[in-house]
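Here's a solo chain for you in structure tokens, the form predicted on its own.
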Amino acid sequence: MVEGPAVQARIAARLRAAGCVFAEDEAKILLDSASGDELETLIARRIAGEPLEILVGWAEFAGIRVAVAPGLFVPRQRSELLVRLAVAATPAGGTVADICCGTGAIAAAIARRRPDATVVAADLDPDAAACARRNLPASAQVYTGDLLAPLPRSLRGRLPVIVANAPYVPTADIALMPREAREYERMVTLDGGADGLSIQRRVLAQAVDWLTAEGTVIVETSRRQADLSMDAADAAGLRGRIEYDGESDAWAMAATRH
């Protein structure tokens, strides 16, 4: 009984010596993914930078565990947000799409909350797909294609709810990203172009038309981002509104029709 939290506190120094800010919480994942051997190649991956999540398989989100895989965009805490504003502007048995859904953990937790609404998604990535066709109930569909493009034509103008986590990150701002973003995620998940926009702007000129007339479309954006976003909503047809969780300091647009 003395071993177990004495080998953890072990753990835990070693990877805050490393550098890693919750030392303490993946000392006991580890601890309990894994033994012996084993144990010790998943501490020597985590200290040489490797995410958590992808070592051990998994990454919680909005009170679910979701499966993750390697290259893929590991889900964060601040898209719960997106999650919580879509589960309130989705009508009693209405469709929600997830779209650039990666792993497909906002689908999934959508789900888990709204199970009288359908959940499609789509992810560009076809390995993104295998990995949210693992995460979505069997009822849930999963798309490979670029944004909105390969969801079903009869789905066109009948979405009361699209959600996009596209990629928003500026790319000359990816060098600055910690280390197990930019080396392990590919670039294909972080890259927003130039302003960090340039996906997001495709994702709302897209959403009009595939939105009810009283749609929402839900995008992540950031503090110095928001006014753009804001921008590309309303060069779209859109009229957007931010919305901010300061808890885990998240930023988000909802959007409509004018």
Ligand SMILES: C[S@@+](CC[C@H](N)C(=O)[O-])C[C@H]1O[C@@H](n2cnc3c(N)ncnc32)[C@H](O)[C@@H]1O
Given for the second form:
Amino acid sequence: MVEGPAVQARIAARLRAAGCVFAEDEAKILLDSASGDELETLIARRIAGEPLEILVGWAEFAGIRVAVAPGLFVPRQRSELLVRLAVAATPAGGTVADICCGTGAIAAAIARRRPDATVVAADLDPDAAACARRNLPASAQVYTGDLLAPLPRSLRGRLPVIVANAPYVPTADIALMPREAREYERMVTLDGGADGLSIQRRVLAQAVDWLTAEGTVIVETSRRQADLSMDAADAAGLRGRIEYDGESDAWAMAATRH
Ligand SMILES: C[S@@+](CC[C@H](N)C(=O)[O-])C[C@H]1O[C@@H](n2cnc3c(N)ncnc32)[C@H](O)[C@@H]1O
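Could you give the coordinates for the form predicted together with this ligand, as opposed to the form predicted on its own above?
Then the entire complex follows, led off by the chain already shown.
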């Protein structure tokens, strides 16, 4: 009876000493995931810096549990803002495309909240596409390839919503990221080029051909990159508006033709 909490407290103390901010929560998750030698191995790997989500194979995102896999981007809570904006912008029965989908967390959360919508997703990384297939309903198509290119041509001009959390870290800033990101997430998940916007600019430029006349493309951005995102929308012939969620310090831009 006393042993469970005591064991959890001891694990938490080891994690805290190693610098884990949410040591108590992480100890509970590890304890729920494994026991014996396997548990000890997971604790040692966590202390060595591996992301908890990769160790246990899942992450909580926007109220759902999504499978994650080594090397992939672990979904961040701030990206729930993209989910909320996409859900609000999707007309009844509309199709949402999640580009740069990674694990498919954003698409899966949209599918959960909007069962009437059709969700499609795509990522350049075949491992990400495979993971997204695990996380999405069987009815959702997942494609592998560059941005919107792998989507069926029949969707051109027919997408009311495109959502993309494309990589947006400036190349030089990757070295400043927490170790969990820079050592365990592939460069392709983070690197947005010199100012961080090189992939996002391509998403916005391509989106114009795939959106419906009233359609919206929604991208994640940051406080210091919000103006660059707005300029990129302008250059693509779109009108952007910045959305901010103070609770998660999340920044996004939603852009339309009008
Ligand atoms: C920041 S992660 C976001 C993943 C996911 N959307 C999320 O929020 O958890 C960016 C993703 O973009 C993918 N990616 C990078 N360049 C791409 C490209 N040119 N075309 C398609 N996907 C790309 C990466 O493989 C990675 O999965």
